[in-house]
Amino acid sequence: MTDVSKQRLLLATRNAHKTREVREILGGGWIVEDLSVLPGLAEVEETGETFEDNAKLKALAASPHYEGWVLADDSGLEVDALGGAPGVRSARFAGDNADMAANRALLLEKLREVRGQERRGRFRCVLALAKDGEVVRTFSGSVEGFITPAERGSGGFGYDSLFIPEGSCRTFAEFTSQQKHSCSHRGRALAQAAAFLRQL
């Protein structure tokens, strides 16, 4: 039988932080890399509809070049009040050259009328896991949580500090990394990812 623990497995991401992330929450067993290894490849543009067609479309156009298990992240934050927007496109909420600092300025914008329950939201994340150019399986886990009026802490990343899980009355980025993923959205479906890969 396969030693999984000592496979190198891609993620495919060049965002540093989600590398962190995915690294920590799997423990130092794992070989992670990300599309820095894989310098020529070009950019997926993310024309899907939903979290899942992200994820497989980012897994399939890494999968080929890379020998080995390809992981790919497709999250994401829904606001009730917002009809489930920035949705697919958090990542690019105030404009597809906008920064995060920007992506969070609008939606506190957005909420600013809005209150208690109304701000309501989730955090949603869909992993596609693929080899030799096919997607083998899907992944997703979600956590429930409210919006803040303000940010609040310096831990974390994305909308991190305008999100209170739900039983919590403080924000992600006031988690330390190891609270953070005992309850993330992407810790609960690398849970299972993991978990699967085991059984192989």
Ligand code: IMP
Second form
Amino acid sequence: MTDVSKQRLLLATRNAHKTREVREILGGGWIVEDLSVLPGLAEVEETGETFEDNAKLKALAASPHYEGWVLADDSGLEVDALGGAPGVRSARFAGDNADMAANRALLLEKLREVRGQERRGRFRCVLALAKDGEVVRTFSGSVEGFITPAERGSGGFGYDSLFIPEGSCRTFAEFTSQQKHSCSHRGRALAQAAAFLRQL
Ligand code: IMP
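Requested next: the structure of the form predicted together with the named molecule (the form predicted on its own having been shown above).
Entire complex below, previous chain first.
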């Protein structure tokens, strides 16, 4: 039976790490489904040039097939010394079929000669909220930091083991989930989205 005291939304992703983080950040008042409830929905080509473009593409692809709120997350890591790369290509940095180990190895290789402040970067997250086939609002969050010279930590996912948020000496992969969410790009964007949905 559906619990009517909870808000329900679809996170338009097949990335289990994103689903886990969104569930952890939103907490018990929400039922967060993901694209496992729409197994036939085709993969969206992320052809946008910005996180916002891609978040909208993903939200618009799923929304007509889901009754209620759809939230899509497009996110990634920007590194100043690489002109903002990997950016929107964060998941495909080392090639369309590359895994995250290859993406991290390529990032370290490209930054081999880069020192100190030059290793500055940030995670960005844009969330697009859609309903009835239309994007209603977008929300964004970012966190500044530095790229480590080698991987550290075993928590998190993606580039977490290479990212030290400003003011810390640990990577996101050395944080607990709650510590990461309290300052992460996704935590910040989602706090705004949740506040928006609550006041409706
Ligand atoms: P997309 O949003 O599906 O294009 O993929 C985002 C990619 O950015 C992920 O596959 C990760 O490589 C990276 N990314 C996004 N958010 C995080 C995060 O919180 N930690 C580490 N890597 C992330």
